[in-house]
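Form predicted alone, single chain, as structure tokens, below.
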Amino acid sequence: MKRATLAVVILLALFALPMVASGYILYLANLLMVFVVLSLGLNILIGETGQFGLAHAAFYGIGIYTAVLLNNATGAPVLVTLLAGASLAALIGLVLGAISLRMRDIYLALSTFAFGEAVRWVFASWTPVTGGPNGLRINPSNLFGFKLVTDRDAYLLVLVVTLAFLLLTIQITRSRLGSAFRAVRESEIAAAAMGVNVRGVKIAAFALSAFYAGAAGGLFTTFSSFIHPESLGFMTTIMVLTMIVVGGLGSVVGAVGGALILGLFSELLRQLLSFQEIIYGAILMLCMMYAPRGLMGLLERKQAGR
């Protein structure tokens, strides 16, 4: 009952925000839900699945580029754009999941990285389409008419959207198909003892996997007016894979927890972009040393020895 209260009472909070917070705390918002999403659609793959892909980033920026390319040409409207990023994103995802499935461990990792660098470089370089090393302007994201100019007219977009995706991942772990991925997780052996079709437990991990990341780039245009490549790199990947080993693999509450504080963390060294990648490894190998089930992990210890 005092989870149920605390969940209605942080609603009717997010919810009322618009009417108290500045431009800067909305946009720093949106920014952070967006990092939720990431963090929900990573934390299905690495996570639940046991499925070390670094890709992250790339189907991020397959959805930003897809939604910003399509409603600068035609004006759609955000949630088609959005869905068509997401989709894109997703497509990808399948296909690289079907070609990397007799990878594993270092090999996945160092496979779904190179992948992940070609698309960056694709961003780059393709520059009649992306706008190349100069980035790309964002239009604003039309809803129903209305267009979303500042951070306040997207902010219940990506609020609504961001509880959507909360609530679907609480679904699908609680499903078959999420008792499946923790299955391939723990052994693969044993699961294709059981029934499990591995194969394609695998597959559909990374395309959903994918298409969170590029649902989280279709929200990004609709508060953001610039995107460049430099934003798309490993670091983003990083960023994302510290939020959910932090938060604590496997957990929806670690993976959202972990965004929201890595999140702010990341503002708060937005004048140190030279040092994160080391503050960043450095927090991982803590975590990994330290906490290896991070934070929901020390909790449910302290709760234990209660």
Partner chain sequence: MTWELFLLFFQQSLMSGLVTGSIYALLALAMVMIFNTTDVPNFGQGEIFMVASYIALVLLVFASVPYLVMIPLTLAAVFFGGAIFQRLVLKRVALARGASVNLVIATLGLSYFLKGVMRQTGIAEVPRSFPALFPTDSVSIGMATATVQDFAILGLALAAMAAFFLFFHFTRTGRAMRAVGMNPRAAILVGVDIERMRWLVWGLSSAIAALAGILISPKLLMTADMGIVVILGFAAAIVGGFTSLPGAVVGGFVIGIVENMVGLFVSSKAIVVAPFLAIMLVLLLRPQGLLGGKATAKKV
Second form
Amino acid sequence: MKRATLAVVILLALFALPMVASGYILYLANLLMVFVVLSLGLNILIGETGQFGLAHAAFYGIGIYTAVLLNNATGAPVLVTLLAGASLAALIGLVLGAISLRMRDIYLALSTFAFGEAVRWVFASWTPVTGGPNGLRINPSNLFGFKLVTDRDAYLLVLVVTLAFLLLTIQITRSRLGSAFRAVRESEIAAAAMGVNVRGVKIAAFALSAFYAGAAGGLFTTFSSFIHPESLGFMTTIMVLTMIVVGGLGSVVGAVGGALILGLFSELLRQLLSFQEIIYGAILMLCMMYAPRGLMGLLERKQAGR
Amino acid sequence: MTWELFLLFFQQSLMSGLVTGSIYALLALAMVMIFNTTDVPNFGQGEIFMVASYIALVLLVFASVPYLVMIPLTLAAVFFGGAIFQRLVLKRVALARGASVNLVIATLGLSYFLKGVMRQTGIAEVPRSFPALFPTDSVSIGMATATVQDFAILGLALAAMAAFFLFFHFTRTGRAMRAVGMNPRAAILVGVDIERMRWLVWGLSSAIAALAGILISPKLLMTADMGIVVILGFAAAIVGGFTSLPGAVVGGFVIGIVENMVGLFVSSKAIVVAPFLAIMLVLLLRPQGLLGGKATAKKV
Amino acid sequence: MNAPASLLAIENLTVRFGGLVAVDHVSFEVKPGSIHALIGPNGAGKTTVFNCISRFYQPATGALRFGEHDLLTKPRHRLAELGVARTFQNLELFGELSVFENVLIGTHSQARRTGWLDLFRAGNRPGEHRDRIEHALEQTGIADVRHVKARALDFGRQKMLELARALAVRPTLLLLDEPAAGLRNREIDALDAMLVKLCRTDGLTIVLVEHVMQLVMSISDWVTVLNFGTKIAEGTPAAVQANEQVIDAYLGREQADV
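Given the form predicted alone above, I would also like to look at the protein as it appears in the form predicted in complex with its partner chain.
In what comes next, the whole complex appears, and the chain from above leads the way.
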């Protein structure tokens, strides 16, 4: 099994990385893994279920602020803060999913976009709690009594949680729930006739996707020392959308690949907002023009051509 | 709040709301036109509006082109820009995979691409102000005050809307555009060249956004992020039902007046979030818009 | 308690779209194990009746009973679980998914029966569902294209896939909306044999809306004729074919003459 061997080699390399890598590389690795969890989550909603929700950055932010506030106030174990952030995000995602049931396609895109911007406004304006436009300091997280101060400290935790989410995603994709997601994407009418509870499945996709985003936010707090509402706007949603579009909507491998490639881009171009915007914009347009199924689609086509 | 103050606020927000509302109405009109003919909510419209304003600024201030030349030049440039985007990008996207979500993603791409390019040119590096096209002397009507410029904005926007109304009702091309919006298949059957209509509509809609930009820019601080104003155009279009041109116009004025009332009666901080809440509320309570018809059930 | 004589009973069904009455006080019963055809000229309301039975439309008045269940109290996605499956006139396949996964989704309602945890288990593992899927693929003759995307199939096979997906539901009542439309003669003959076998051997009850009279008359046990939203006749194929009103409806003679 070539694939299994490859997976084992990659896993070993990932776990061995802290022995050889510098602090900056580990920071980059942590950040990329957060992007992976974010794009896996958005892929469930947009790629698998076909629900064009554009509030991902808001759920990411809810995960971050919940984890930070809990951590700063109580010093609760990191897994608790992470789970709390993810659960609150999922709960709000559930409500958003439920109230958005009547909308589809562009109306859904517009209302979730508006929701995302409203939540960002809350982050920026609720100064007593979120620090408002000044941002908020993040105290080191607490893992079984250890303080996670550096990127190196947090790396293994981030890696294990990311891998857990990857496995969960693969399992969901292969499960009957995954089939139900795709059925709703392809034809709501036929899905209902086959016994799929279309409303329930849509709400589940919203909640699950928000859970991932919230957990990604929790992971972010384990290696970062500061959060600013500026970084939780629509641009972040667009970045994650670009990741899954580049990888290929509806493909787990694509979502991971897209997150890694574009995550590197965005970090390298961090100081150059204009370049980031030009590149994301051009990629979104070019992908839709020439590779609507992203890199995975191109790969499939190449294989089929041989 | 005293009755006096209430009256003052009320009249003032009505006055200011009509002025900004006329701009939102233009933006909503442009949005609905594109949605009707190509099935896309144009997420790039804000940046078309922004780039158009900068083109106008560059022509006026850096190239010292007179007003009466600057305006047609800007409109023409943006018209062709919009038309070219439709021909070059959207047509290709529709061929690759016709789903409307793909088209939306492409317009999101356009939005960020334009924003980045404008930042890269350096013109948008510092916030700038656009020279006033009309005198800014105050005029009082009842208890409200406005400037000559405000009246000029309102007047020109209304004139543009009237022109569009005439165009849509009394010219062959305008009627064909409406026909495509109402029923594309039937329009093709009666011999409308739908491809031509699509790029024409994109050009025209972009030019309307440009006109809105030229009119309102003197009242705004210009930055690469000024396209966010178009969110109010979105809100206006949604209030109007997203497919109705008259609805878009009414929606524009409703949003303009409500925005100003929120600013005066609630708080200026709430203005920022109000359009988003308005969009969500309208979509939630009446997905077909306040003025739209009954929602139709999908045929199985 | 006596077993009811009918599996499906439709009583005084009326459907309005705005001011238009699409179906007007229609009643009929379907006997268990029979093939029951619903025919009539275009716009007679046949598909509308179908969409009421499968709960896509809400009738203005009337009652729908399936076995001991009152269908009007059930949401549409519960019907599969009760044993009602349907196909669609204009094909509603899951286009980007493989033939296998299309049929797999047909077994979704059985996952519900076995509990929520089953939702998280892989769909293609061996077991009862797997057997059911294979059986449906074999019955409809599309087992050889199981890995092909539904979108890529030819029209005849897409129709068979619709049927296979409905069979995977393990229905007791199968609603077929124009199963023969667009098929070639040879394919219609095969369909003919398949439906008869499903009914006689597997004990399914089939209600079909159909324009292809060759199919209707050769396999149906009972025919209900609709015209302008009302029932104008019912009976055995032979009786219906001889009915004056039916002939008038199909030839388009003025109703006022009757």
